[in-house]
Each structure stands twice: as C-alpha cells, then as structure tokens.
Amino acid sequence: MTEVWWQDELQKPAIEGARFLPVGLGRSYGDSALLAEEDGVMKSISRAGRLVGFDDETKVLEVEAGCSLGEILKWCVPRGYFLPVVPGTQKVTVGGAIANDIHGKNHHESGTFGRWVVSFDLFRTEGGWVSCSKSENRDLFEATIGGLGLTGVLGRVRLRMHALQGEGLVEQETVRFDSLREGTEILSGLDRRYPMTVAWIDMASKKMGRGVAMGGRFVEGECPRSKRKGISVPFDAPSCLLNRSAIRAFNTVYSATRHPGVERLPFEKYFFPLDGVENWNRLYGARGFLQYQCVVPLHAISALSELQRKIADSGQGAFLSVLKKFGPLSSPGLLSFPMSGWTLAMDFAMEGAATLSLMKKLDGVVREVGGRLYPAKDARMSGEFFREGYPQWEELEKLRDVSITSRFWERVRT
C-alpha cells in the first residue's frame, strides 16, 4: 500500500495505466476495499485529509476526502456544528463515507450521508480532475455516492453541515422489549419523538428477540468529556473466548445492564461506543467475524422473525445485533444500500462452513421479500443476489474508472 499526501500525486505517470484502488482508514468489513489484482496498488488517501474552509452563511464545509469524521467533529462541535449523518465509528474518511453512502441512527429524518454532499472533485485516470454535483457531471456524482470507490479518487469535498443544539450533549431514552416484533413497534414510536433511534437485539440466548430500543436527541447543556483513556486489544483472542456459550452470556449481561429511563451522555459515547476499544475486532480471534447486514421492506417484519428462527435452529448466535428503521428519504447514489424498511446488522464469529451455510439460508429469506445486503459489510454474497438487489449496477460499471476495481466488484458483477 502507498500513501497519497497531496492530490497532485495522483497525476504522476506511475499511476496512469496502473491498476489501483483508493482506500481510506480500512474500516470496511468485507472485500470492497481490497484490491482485485496482486500486481495492483492500494492507494490510501487518509494522509490527504486537510480542512480547507467553512462558509458560515451556507453552512458548507470544504475538506479533502482523506479527512476523518473524527477530525471534522473535533473542529466543528466547539463551533456549534455537527455532521448531519454519522455511522457507528468516527474513524472513517469522508471519501469512505461517500463511497459507501453511510447511514446512521437518524435515517428517518436525515437520510444518508450522500444527501448532504454538495459537490466534489474526482480524479479519473482518463481525463484527470472533474467537478461533480447535481448540476455538473451529475452521472458521475450519483455513481460515486455509494459507488464503492470505483469511479475515481475523491479530492476536495463540500458538505452541508448541521447546526448543533448545545455542546454535543445527547439525551437518550431507553425502553425494553421482549420480542423482535415488539421491538419494531417501539422503534416506530420512538421515531415519531426522536431524530435518532436504534435498538440492540439479543440474537444468541434462549430469550432470543428481547432487547432495548433507544431514542436520542441533542439538548442544551455542558457536555462532559471523559478522562478515561481508551483500551486496546493487544492480540487475537483465543477461539474459546467467543464460543457459543460466551456469546450467549454476553447478550444476557448486556440485557441486564441496560436500564430503562432517560439519561444524558456525551455524543462520543452515544454514537461511537466501540471507538473506545482499539482493535476490538481481535476479540473474535484469528478467524475473525462476518457481519450480516440486510434491509427488508417495512411490511416484511415476518422476514425478521424468520431470520431469528434460522439462527436459533443453527445453534449459532450473533455477538452483537442492531436493528434500525430506514425512512422514505431516497439517496442520490445509484448503489446506495438504504431503502424504506428494517435493517438488521449481526456479527457472527467465523466458524467456517457452518457460518457460511447459515448466511446462505439468511440470504434466501431476504431475497424472497425483495431485500438486499450492505456491500460495505459483505464478503460472501453471490453475484446473482447482488445484481437483484442493485439493478443499477450496470450503470456504475459503465462509469467505473478504467484503472480501478476491487475484489468485491470482480466477485459480484459476473
């Protein structure tokens, strides 16, 4: 892997004609950020991550695509602004957020990250730099949002920011539920009262389907900053640490420690709980984990229950499961994942053939109701399933940079 520090490095002859893939901070769980060819070059843009300027009148921030969301928040929160959409980690570049058209807890009110992108500069190996927006090179603008980094290398990006109430303090209401269906009902109710909602679901223990739903909003008040230093997992955990019994025990403890009621907490704790544990993925051991994130239409709640039954029948369990409700706001991106419906994300410790067999069964349930999987989190869905869920993939293929491809793309496009 080589690092790009300055945008003009992309115009060097050594890059032209070579196969490469632009990447950010490497937080994609699947193979969309892995090079398809051994003789190609991974180009990390995370060093080209400077804040360029901010327009107070239009609330538009200009940054280089390698800038992380965490760096933006560090600058903008004290000044009364917040990113309109954030995922579960702030260790993501703006380029990665656009390439995967990330979503957050507020999709029902704000949609995806791509809805807040005003314009960007895109480097293409045939043609050099081009400016893209809804009014200029719109085809490339829409293909790049959710386009998995395949249309070119992002340079400067202009984002519309959200005016922040308070100093980043979040008021959170927690509500318990005893079944998956009850959880969807409570989430729908919280959606009407809170701009941010999410639910944790137990998909491992004997009480599978129970969980807690949380609604949140920014409020006035001083935001406390934790003095506790983050911890780090220094080595791959032994496989016995996350066996099925341990996973079930974790879900039981997690459920018991989530207390109903209202509390106030800093935005870092609310949005990015895992960021406090560096290299947390090592807890899964050397074999790692696979995340299964799907979305099914709103009317297909029964499909969620069927997913639950198949997981229970398999004897496996998800270490961490998160349910959210996507609203009707559409994204400008051709291959954006969210659609109006329910999205369920589950982490499974990799157990080889047994885990892959379970996921294939889950695929069948999701396909039957017209759902799809999230490419940024996938490492194994079939090309047929991908093409069914993303019928505009051929338009992206036509606009793909001639020098760029990925393992994911080569796996699913044929």
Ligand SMILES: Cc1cc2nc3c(=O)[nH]c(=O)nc-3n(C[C@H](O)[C@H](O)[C@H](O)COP(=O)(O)OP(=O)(O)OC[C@H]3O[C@@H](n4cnc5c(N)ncnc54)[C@H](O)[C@@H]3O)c2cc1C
Contents of the next structure:
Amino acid sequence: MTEVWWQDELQKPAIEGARFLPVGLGRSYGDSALLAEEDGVMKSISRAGRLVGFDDETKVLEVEAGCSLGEILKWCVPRGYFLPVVPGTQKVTVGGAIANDIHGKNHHESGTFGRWVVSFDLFRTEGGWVSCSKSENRDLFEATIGGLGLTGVLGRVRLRMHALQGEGLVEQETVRFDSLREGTEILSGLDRRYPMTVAWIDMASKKMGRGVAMGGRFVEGECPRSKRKGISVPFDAPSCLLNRSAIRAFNTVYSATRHPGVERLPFEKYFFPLDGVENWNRLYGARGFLQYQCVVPLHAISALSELQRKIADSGQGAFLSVLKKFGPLSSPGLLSFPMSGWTLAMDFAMEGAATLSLMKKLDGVVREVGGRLYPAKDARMSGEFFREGYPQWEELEKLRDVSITSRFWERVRT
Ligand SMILES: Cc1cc2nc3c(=O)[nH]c(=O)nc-3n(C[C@H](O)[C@H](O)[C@H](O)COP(=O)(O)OP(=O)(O)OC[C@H]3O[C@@H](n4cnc5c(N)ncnc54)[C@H](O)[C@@H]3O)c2cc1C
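Output the structure of the form predicted in complex with this ligand; the preceding block shows the form predicted alone.
Now the full complex is given, and it begins with the chain already shown.
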C-alpha cells in the first residue's frame, strides 16, 4: 500500500499505467477496499485529510476526502455543528463514507450520507480533475455516491452540516422486547418520536429474538468528556474465547444488563461504542468473523423471522446483531445499499464451511423477497446475487475509471 499526502500526487504521471484502488481507513469489512497485489496498488488517501473551510451561512464544510469523521467532529461539535449522518465508528474517512454511501441511526429522518454531499472534485486517470454536483457532471456525481471508489479518487468535498442542539449530549430511551416481531413494532413507534433509533437483537441464546430498542435525540446540557482511555486487545484471542457457548453467554449477559428507561450520555458513547475498544476485531481470533448485513423490503417482515429460524437451525449464533428500519428517503447514489425496509447486521465468528453454508441459506431468504446485501460488509456473495440486487451496476461499470478496480468488483461483475 502506498500513501497519498497531497492531491498533486495523483496527477499524471504518478499513477499513469498502474491499476490501483483508492482507500480510506480500511474500515470496510469485506473486500471492496482491497486489491490483490498482482492486480495493482492500494493507495491510502487518509493522509490527504485536511479541513479546508466552513461557511456559517450555508453550513457547508469543505474538507479533503481523507479527513476522518472523528477529526471533523472534534472541530465542529464545540462550534455547534454535527455531521448529518454517522456510522457506528468515527474512524472512517469522508471518501469512504461517500463511496459506501453510509447510513446511520437517523436514516428514517436524514437518509444516507450522500444526500448531504453538495459537490466534490474527482480525479480521473483519463481527464484529470472533474467537478461533480447535481448540476455539473451529474452522472459521475450519482455514480460516485455508493460507487465503491471505482469512478475516480475523491479530492475536496463540500458537505452540508447539521446545527447541533446542545453540546453533544444524547438522551436515550431503552425499551425491551421479547420477540423480533415485537421489536419491529417498537422500533416503528420510536421512529415517530426520535430522530435516531436502533435495536440490538439476541441472535444466539435460547431466547432468540428478544432485544432492546433504543431511541435517541440530542438535548441541551453539559456533555461530560470521558477521561478514561479506551482499552485495547493486544493480540488475536484464542479461538475458544468466542466459541458458540461464549457467544450465547454474551448475548444473555448483554440482555440482562440493558435496563429500560431514559439516560443521558455523550455522543461518542452513544454513536461509537466499539471505538472505545482498540482492535476489538482480535476478539474473534485468527480466523476472524464475517458480518452479514441485508435489507429486506418493509412488507417482507416475515423474512426476518425466517432468517432467525435458519440461524437457530444452524446452531451458530451471531455475536452482535443490530436491527434498523430504513425510511423512504431516497439517495442520489446509483448503487446505494439502503432501501425502504428492514436492515439486519449480524457478526458471525468464522467457522469455515459451516458459516459460509449458513450465509448461503440466508442469501436465499433475502433474494426471495427482493432484498440485497451491503457491499461494504461483504466478502462472499455471488456475482449473480449482487447484480440482481443492484441492477444499475452496468451504469457504474460504464463510468468506472479505467485504472481502478477492487477485489470485490472483480468478484461480482462477472
Ligand atoms: C465498527 C464499525 C461500524 C460501522 N457501522 C456502520 C454503519 O452504521 N453504517 C454504515 O453504513 N457503515 C458502517 N460501517 C462501515 C463503514 O462505515 C464503511 O465501510 C466506510 O466506507 C469505511 O470508510 P473507510 O474510510 O475506512 O474506507 P475504506 O474501507 O478504506 O474504503 C471504503 C470504500 O471507499 C473507497 N474510498 C475511500 N477513500 C476514497 C477516496 N478518497 N476516493 C474514492 N474512493 C475512496 C474505497 O475504494 C472503498 O471502496 C462500520 C464499520 C465499522 C468498522
């Protein structure tokens, strides 16, 4: 991997002739941010990540695409602004957020990250820098949002920010439920009252389907800053640590310690709990884990129970499972993952053929109801399933930068 510090380094002849892939902080779980050595060079853009300017009147922030969301929040929260959409970690770049058109807990209220992008500069190996917005090079603008980094290298980005109520303190209401069906009803109710909602679901223990739904909103009040340093997992855990019974036990303990009621917490704890544990992925041991994130249309709610049944039958439990209802707001992105419906994200410890076979069965359920998987989290779906879920993939292929490809793209486009 090579690092790009300045946008000038992208100019010819620096990358002429070589196949490459621009990457951010590598927080995508699958292979969309990977390129095999024999296929080209991965170019990390995260060093080219400067804050450029902010217009108070229009609330538009200009940054280089390598800037992390964490850096932006550090600057904007004390000034009364917040990013319009954040994922479950602040350790991602603006470039990565656009290329996967990320979603957050507020999808029902604010849609995806791409909806808040006003314009950007895109470096293409043939043609150099191109300005893209809804009114300029619209085809490239739309193909780049959710375009998996394939249309060119993002340079400067203009992004509309949210005015923040308070200093970053979040009020969270927690409600328990006993079944998946009840969870979806509670989430729908919370969506009407809160701008941010999400549910954790037990997909491992004997009481599968129970969980806790959480609604959140920013409130006025002093936001305590945590003085405790985060913890770190120094090496790969032995594979026995997250075996099936340990995963079941974790889900039971997690469920027992989530108390219904209302509490107030700093935004970092509310949005980014995993960021407090450095290298948390090592808990899965050397074989790692696979995340399965699907979305199924609203009317196909029974598919969620079918997924749960298949997981129970397999005897493999998911360590962390998160349910969220996507709202109807559409994204400008050509290949955006979210659609109005239910999205379920589940982490499975990698057990080889057994895990892959379970996921194939889950694919069958999602395909049957017209759902799809999130490329940012995928390392294994078939090309056929991808192309079925994202019929506009051919338009992206036409606009793809001639020098750019990824392992994911080589795997799914044929
Ligand atoms: C703990 C955790 C929680 C998460 N929660 C969520 C969530 O709630 N919602 C959600 O949507 N996602 C979530 N994600 C996924 C994450 O937000 C995305 O994978 C994001 O794209 C990662 O950004 P990155 O900077 O690490 O980019 P990378 O993973 O390095 O790259 C992602 C894509 O961006 C492209 N790219 C990066 N920089 C550029 C550039 N300058 N120009 C052009 N293309 C570029 C790459 O080619 C690649 O296709 C989560 C990930 C983690 C680890």
